[in-house]
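Starting off, we have a lone chain in the form predicted on its own, written out as C-alpha cells.
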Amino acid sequence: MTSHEVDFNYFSQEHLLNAGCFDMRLIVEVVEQTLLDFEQGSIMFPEKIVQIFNQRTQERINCLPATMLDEKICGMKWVSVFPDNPHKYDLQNLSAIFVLSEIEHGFPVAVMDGTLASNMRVGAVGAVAAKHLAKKDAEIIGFIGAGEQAKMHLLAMKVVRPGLKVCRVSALTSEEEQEFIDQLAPILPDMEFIAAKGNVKMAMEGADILVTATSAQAPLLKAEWVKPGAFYSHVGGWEDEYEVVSQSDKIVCDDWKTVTHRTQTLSRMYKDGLLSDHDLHADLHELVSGDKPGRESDEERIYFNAVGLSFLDIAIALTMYKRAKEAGVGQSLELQHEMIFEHADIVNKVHL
C-alpha cells in the first residue's frame, strides 16, 4: 500500500550557521553561476506580490516565488520588512523564510530561515557586481549605513576586491557605526575601520567603492564625493541625487525593467522622463556572460542598483538546503501522516 506520508526538513538560521553556510565565496559565485542560468532560461521567475502596510515607512511584506527548472525546486521567499524596527523596537528591520518544494509530485522539501540568505544575497549581488565594474586596485570603500545589508556588502567586496584596506561607516548614531566596527573588524583584522560619526561626506567623498544601504527616501550621496573612477552600489530607495547618476559613464542593473518600476532613484529619474531605456549599459547577467564589457577605463564611473531579484534567493536557500543536509543538521518534520479520510477515526473529527 503507498505510503501517504509527507514530511520536509526545518532549518533554523543557526542550523544554516552551523552547517557552514555563512560561507560568502560560495555565495558569489552561485550568484554568478544563477544569472547565466537565467539568461539560458532555465529559471521561472514570476512577478512578485508586494503589500504596503504603511506609504511613509515602506512597511511591507512581499512573497517572491521562482523555480529552477533542472533542480526541479519551486521556491517561496516570504519576506517581511519594517524601517521603523531598528531605532523603535531595537529589533531587525528583515525577517524571512523560505519554502522549497520538489515539482515532481509537488511536495514540500524544506522550511527554513530566509533571513541569513536574503542579507547575503544583497551582498553578493554588489559583490559580482564590483566584480566586473571596480577598479581592481580598490582600497577604500565607503559607507552610508551600517545595518546587516552594509554589513554583508563589506564582507562580499572583500571576496572579490581582497585589495580593499580602509573601511569608512557613517550611520545615523555613532551607536550604530561603533557596532558595525566592533562586529566586522575581528572578521576583517587586516582593514582599517573608520567611525564617521554622523559625516557622510567623510565617510564617501574620494572613496574608491561607495556603498548606500538605508531605509532613508532622500538624496544622500552628493555627485561631488563620487570621484572619477568610483564604483557605485546603491541599495536602497532614493539614497543619492540625480547628478550622480547624470554623471556616470555606466549604468549597470540587476534587472532594468524591475527597477523602472521601483522607488529607486533611477525609478524616479524613468518617471520624471530624465532617463530612459537607452541610459542603460547592461543588466548584471549580461556582464557575467560577457555579452556586454565591464569597466573599460580607469576613469570611469559606474552606477549599480540592485532591487533583489527572486530567483537569486532560491538558489542560495537551495544551496544552504544541500549543505545543511550535507551536515546532517535541521529537523525532519511531519506535514501528514496519511491523507486525511484515511485517518480511522476520521468519523469522530469531522465536525458538521
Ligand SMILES: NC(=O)c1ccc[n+]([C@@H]2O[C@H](COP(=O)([O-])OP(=O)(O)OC[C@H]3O[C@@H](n4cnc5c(N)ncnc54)[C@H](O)[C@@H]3O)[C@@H](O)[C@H]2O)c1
Given for the second form:
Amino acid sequence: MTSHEVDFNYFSQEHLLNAGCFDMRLIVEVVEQTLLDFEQGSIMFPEKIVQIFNQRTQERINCLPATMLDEKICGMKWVSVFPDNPHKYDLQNLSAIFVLSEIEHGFPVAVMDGTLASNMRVGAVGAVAAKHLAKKDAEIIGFIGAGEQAKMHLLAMKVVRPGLKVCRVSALTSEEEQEFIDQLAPILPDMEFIAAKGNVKMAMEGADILVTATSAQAPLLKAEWVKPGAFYSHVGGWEDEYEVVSQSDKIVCDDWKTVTHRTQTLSRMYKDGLLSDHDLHADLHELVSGDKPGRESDEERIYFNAVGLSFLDIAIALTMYKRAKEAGVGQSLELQHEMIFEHADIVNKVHL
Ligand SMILES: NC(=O)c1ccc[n+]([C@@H]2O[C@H](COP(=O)([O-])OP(=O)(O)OC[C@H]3O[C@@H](n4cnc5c(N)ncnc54)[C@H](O)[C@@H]3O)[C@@H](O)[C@H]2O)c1
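What would the structure be for the form predicted in complex with the ligand, given that what you showed me was the form predicted on its own?
The next block holds the full complex; its first chain is the one shown before.
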C-alpha cells in the first residue's frame, strides 16, 4: 500500500548559515542565471498579495509566489516589513519565511528562513548591476544608510569589484555607523572603513560606487556629489534629488514596469511626467543576456534602481535548500502520518 506520510525539511537561519549558504558569490551567480531563465520564460511569476496595516509606516506582510518550471519547484515568500522596528524596538525591519513545494504531487518539501535569502538577494542584484555598470577599477564605495541592506550591498559589491579599498558610511546615528564597521571590517580586512558621523556629503562625494539604502523619504543624495564615471545603486524609497537622475547617462532597473508603479525617486519622476519609457536604458536581464550594453565609457554616470523581483528569492531559496540538504543540516518534520480517515482511532477524533 502506498504510504501517505508527508514530510518536509525545516531549516532555520542558523541551519542555513552552518551549511555555508551565506555564499555571496554563489548567490550572485544564481541571480544572473535566474534572470536568464526568466527571459527564456521558464519561470511562473504571478502578482504578489499585499496587506498594509499602517499607511503611515507602511507596515505590511506580503505573499510572493513563483515557480521554477525546469526545477519543478513552486515557492512562496511570506515577508514582513515593519520599518519602525529598528529605531523603536531595536528589531530588524524585514523578516521572511519560505515554503517550497514540488509540483509532481504538490507536496511541501521545505519550510525555511527567508530573511537571509531576501537580504542577500537585494545585495546580489545590486552587484550584478555593478558588474555591468560600475567602473572596473572602482576603489571607493559610499553609503547613506547602515542597515541590513547596506551591509549586504557592501559584501556583494566586493564580490564583483574586489578592488574596492575604501568604504565610507553615513547613517542617522554614529552608533549605527560604528556597528556597520564593527560587523563588516572583520569580514573585509583589506578594506579601510570611514564613519562619516552623519555627514552624508562626506560619505558620498567623489565615490566610484554610491549606495543609498535608507528608511528616509527625502532627497538625501545631491547631484553635485556624483562624479562622472560613478555607479549609483538606489535601494530604498525617495533618497536622492531629481537631478541625480536627470544628469545620469544611463538608467537601468531590475524591472522598469514595476518601478513605474512604486514610490521611489524614479517612480515619482515618472508620475510627475519628468521621465518616460524612453529614458530607460535597460532592465537588468538585458545586460546579463548581452542584449543591451552595460558601461560604455569611463565618464558615464549610471543609475540603478531595483524594487525587488521575488522569483529571484525563490531561486535563491531553492539553491540554499539544496546546499543545506546536502550538508545534512535541518530537521525533517512530519506534516501527516497518513490520510485523515486512515487513522485507526479516527472514530474517537471526529467531533460533530
Ligand atoms: N529594493 C529592494 O529590493 C529592497 C528590498 C528590501 C528593502 N528595501 C529598502 O531598503 C531600505 C533599507 O532597508 P534596511 O532593512 O537596511 O533598513 P534599516 O532600517 O535597517 O536601515 C535604514 C538606514 O537608513 C538610515 N537613515 C534613515 N534616514 C536617514 C537620513 N535622513 N540620513 C541618513 N541615513 C538615514 C538609518 O540610519 C539606517 O542606517 C528600506 O527603504 C527598505 O524598504 C529595498
